[in-house]
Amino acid sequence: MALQAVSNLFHDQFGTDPSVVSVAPGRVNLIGEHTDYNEGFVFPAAIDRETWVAASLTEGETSVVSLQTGPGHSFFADRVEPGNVHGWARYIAGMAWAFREIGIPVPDAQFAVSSNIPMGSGVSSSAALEMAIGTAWLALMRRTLTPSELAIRGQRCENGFVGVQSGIMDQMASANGRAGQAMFLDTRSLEITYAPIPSEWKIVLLETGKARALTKSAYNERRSACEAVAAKLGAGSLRDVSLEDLEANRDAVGANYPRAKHVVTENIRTLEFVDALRTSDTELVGSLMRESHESLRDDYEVSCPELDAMAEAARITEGGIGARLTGAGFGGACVALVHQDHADQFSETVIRRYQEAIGDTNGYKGNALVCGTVEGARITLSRDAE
């Protein structure tokens, strides 16, 4: 059991039982990719691949250990600044820095971490760590923030401390997830509307085996391209640009046109997808997911041969409703919606076809995970934190 495992790790490392244990999920994004930092629409779901954190206050430095990767960089929570904590511990230090930024002084603590979220697969392992750490730290301090307020702190950690100019989707999905439902998020207003995933459908995460390789610079370059187009058209963001306006100004926009086209059309697809999901329109859901993948491949250029092969294998396999790459791109995973009765056979067939398509030269075997949907970040165990 995950709670027992992370509690045991804490006891082995620190010699006592933890005061609190928190958990936060990873997420898949069903549609709406690279739209969140353009104030657009996204449609993620929190999945049952989660990060667990056991924690207690301490008089010394903040110390961290992971069941998967071992000890991380220690630091004093009241002194951390961008650049002075390295490795995976910077996500923990960054949350202390982000809390401090809004006047919440964070005490030092001991943290044990365990996660079954695939690393490098584009399902927000970093956001889940931020949300689990933030939830635990707030509990230790006996303070509260709303889930969305906590998500904003996580984004500040990512943007201002880690240095990746990501949007708000990942943290919002991890903080605000609901079992059995996907979350339609307006990233400008942060308004959330939930839509049930049909009970006869399953989410399948299709890992390529190629670690997500979108570098910080490549991610930030794409964001800059989008901002440049919005500025050229006199818009606050691409959220305010219609497809007609973009086409009319194609020459003026220049080389950044394909990037903007993806974002503008992806917003349209996401709005259509919400209605299609609510009516269980399998044909439209599949069509929109395919169009999204093609746009990410051709216009935004964040796909790769492995993601393309996986998406195509899913598209032609019985039981599949739709599939597309999920996450930032250049590796990672695809997400598929699948008829429940076919989920296991679908998973086996897709991975076999994927392996046949890419061959054995790169060593990427691929893996399929049938996922459930879960609640967002929460405390699962709480003792007297004093």
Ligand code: GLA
The other form holds:
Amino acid sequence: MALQAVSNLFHDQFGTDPSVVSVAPGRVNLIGEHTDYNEGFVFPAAIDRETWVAASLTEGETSVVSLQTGPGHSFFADRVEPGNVHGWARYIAGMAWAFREIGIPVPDAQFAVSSNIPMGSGVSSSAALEMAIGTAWLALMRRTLTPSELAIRGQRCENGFVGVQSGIMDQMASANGRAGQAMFLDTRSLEITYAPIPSEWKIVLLETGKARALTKSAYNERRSACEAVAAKLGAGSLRDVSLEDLEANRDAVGANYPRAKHVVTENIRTLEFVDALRTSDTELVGSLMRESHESLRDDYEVSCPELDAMAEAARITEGGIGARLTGAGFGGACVALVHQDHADQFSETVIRRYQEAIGDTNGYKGNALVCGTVEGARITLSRDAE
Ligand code: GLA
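Let me have the form predicted in complex with the named molecule next, following on from the form predicted on its own.
Full assembly next; the chain just shown is listed first.
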């Protein structure tokens, strides 16, 4: 269906069939939030909300069209620079720029894009676009990078081209995801350990309806605060700061203490969570997710009333194992783990409770998506290979 839709869009726009079609998933992060740019631990899973890209080489400019948002800016791939391209085409131009940065000359191409990843919900629609575009472009160039090398190109696109100082989690999850598994990632070494999600558990994404206002500035500001604490303590990153060190230097650290405390404790929670998931320890999973949410709310200050209301509704609803905000925060969605048999009823009840709690003043309705898990970025059609 999606393959057909994106191929048809390509044909309508460019008058030929695409040479390749790629697909890359969004992700939820089960735990390990705002740790990735501190060389810490994260535990995301790639979900069955995906971005499809149909592509062919062209003699003219690189041009892009999306089924959801229409045409984007055109540009020449071999000379595009940060600031030259605006709107969603930045993510495509930024991938060309990031490939060039490592000496890969990038030919111009035509791209048609279609996605069912909710935007502004904190489930990495931009990383999925980068990974799908990168995968398609590499196939057109007949080059290969490892999924993790491609993820690093995506991060460079965000950092150097789009201007968000994001970590590596989203692109790594979109590039390296596996069906049925969550992905424990050490963001310092980029070593991945997969852990099966218990088959009787479901992931439910609980969208608040409040678009994540990220908020380049707030995100980048959090990152600087973490780096300032690490520097003050003579550490390369907060990964190397223990809770004891932090407590002992609380006065010296000053106003940034709560920010650092979140990161240091979140790393500890993430390690504990991996074991709790492996042993299907519902109680521990629940309490770690709750502590993570509270730490993000109180110490890191990236939650909002809508995310708090959603997490609370999930916490008191039958069938729920644990819930917390997922992604950067500042709006977006919560992730919940739910006993499979209760998933539908849970979704309905949580959204009703969320609406009751939030009231109708701001018009946010909320929405629940029961998610499956899928493989990372891949080529699904290649005419040359036929
Ligand atoms: C965004 C960033 C990630 C990560 C999360 C917070 O999704 O892109 O790198 O920092 O926020 O955990």
